[in-house]
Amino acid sequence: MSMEFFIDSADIEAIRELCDFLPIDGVTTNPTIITKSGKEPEQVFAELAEVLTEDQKIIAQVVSLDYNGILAEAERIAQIRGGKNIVVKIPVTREGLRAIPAVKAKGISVLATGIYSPDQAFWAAKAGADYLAPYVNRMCNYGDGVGQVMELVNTLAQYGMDAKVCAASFKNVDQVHQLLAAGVPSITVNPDTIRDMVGHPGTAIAMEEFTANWQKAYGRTTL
C-alpha cells in the first residue's frame, strides 16, 4: 500500500504552487475550507479539476446530515471530473455510518471524516470506508492524538481491514513528522504547514554560502 500525501485546501493558487514542485497525490476539502475560498462550490470543484491531473484525487465532503441527503450529495460529488479519482467524505455520525455502505454499493469511494476516536474509525472501516480521517490536533485536546492514530493503523492491520488512515487536522510540522515517522499510510496537510516542512533557513544559508564561494573563485554563479 503506497503512501499518499494530500493538500487540505481550496486555495487554487496555493495548490497550483505546491503541485508545481512537489509530488502531491491530490486535494481534500470540507465545507468550511470551501466557504473560506469565497467562491461557489461548483467553481472550486471546476478549478480543482483544471489544476489537478486525473491521477490526483479530489476529495470533497457532503453537507447534508440525513441519510437521503448524504446519498444524493455523494452521487453529485461523484460526478466531478466525470467521476475520475473522486472520493466522497462522509461524517461518522449515525446517519453517515448508515450511508457509507449504500454509497459504496454505488461504486463511489468514501472517506469517513470527523473522527475523534479509534472506535469511530473502526466502525467506519467495517462499514466499508476506503479512507478514515482522524482529526489529529483536535484529538490531542482529549489525549494522545498521534498515539491513537497509530494505534488505529495497527488495529486495521491486525484485522486485515482495507481502509486507509488519512490523518488530518494538524497544528504544526512536528505532529506531521511524528505520524510520517511512524508510518501513517496517508495524510492531508494545509499549505502553510507543507511550506514549513519544505523550507528551512539552514538550507537557504548553505546555498548562499556555496554561491558566494563559487562566484569569488570563478566570477560567476553558474557551473
Contents of the next structure:
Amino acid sequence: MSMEFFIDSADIEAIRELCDFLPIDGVTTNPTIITKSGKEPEQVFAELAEVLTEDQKIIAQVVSLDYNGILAEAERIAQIRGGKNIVVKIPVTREGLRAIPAVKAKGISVLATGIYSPDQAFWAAKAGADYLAPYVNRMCNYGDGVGQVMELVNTLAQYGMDAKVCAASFKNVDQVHQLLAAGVPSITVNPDTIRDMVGHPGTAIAMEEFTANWQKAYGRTTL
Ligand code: G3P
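We have the form predicted on its own; now please give the form predicted in complex with SN-glycerol-3-phosphate.
Once more the chain from above appears, this time first in line as the rest of the complex follows.
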C-alpha cells in the first residue's frame, strides 16, 4: 500500500481548498470534529461525498460506545457514498476491540482510534483493524509520542501485521515532519498544519525576487 495523507477535518471549505492543489488521499473526522462544523452529521457526510472523489477515502467514527451500538453505527457509516472507499473509526476500548473483528467480518474497513500507546495499537492490529490511529500530540503529554509511533511501525513489520499506522493528532509541522521523516505509512493532519507545511514565506520572497529581476531586464513578468 502506498503512503496516504488525509485531512483531519469536517470543514468542507478547507477540504475543498486543500484538495484543489494537493493530492489528498481522503478525510478523517471524529465526533468532536463533526460538532465543530455546526452541521448535522448527515449533512457533513453528504458534503464530503460531494467534494471528494471516490478515490479519496471518507473515514468517519462511531459515537456509541457499546458493542451493539458500534456494530449498528459501523453499518450506517459504511453506507455513506454507497460504501465506496469508506473506513469506520472504532475506539480501542474493550467494547471497541471486541467489535473490530465483527465489523471486519461484515466486509467493512476499520480504523482503530483513540490510541494512546503502542500496546493498545498492537491489540487493535491483532483484532484485524486496517488502520491504527495513535494520537501523537496527546501521547507527547505522557512521553515520546513520536518515538512510540515509530516503534509501533517496527513492531507491526516484525510480525508481518497488515495494519497500517495512521498517525493523528498534531499541533505543529515539526511533529508531522518527524513522522514523515521516519517513514510513517499514513497520516491525518488538520488544515492549519497542512497550510503551514506548504506555505514557507521564503518561497514567496524568492518568487518576488525572480519576477522583479525579470521585469527589470525584459520589461515583462512572463517567459
Ligand atoms: O481525529 C483524531 C485526532 O486527530 C484528534 O486530534 O487534535 O483532538 O488531539 P486532537
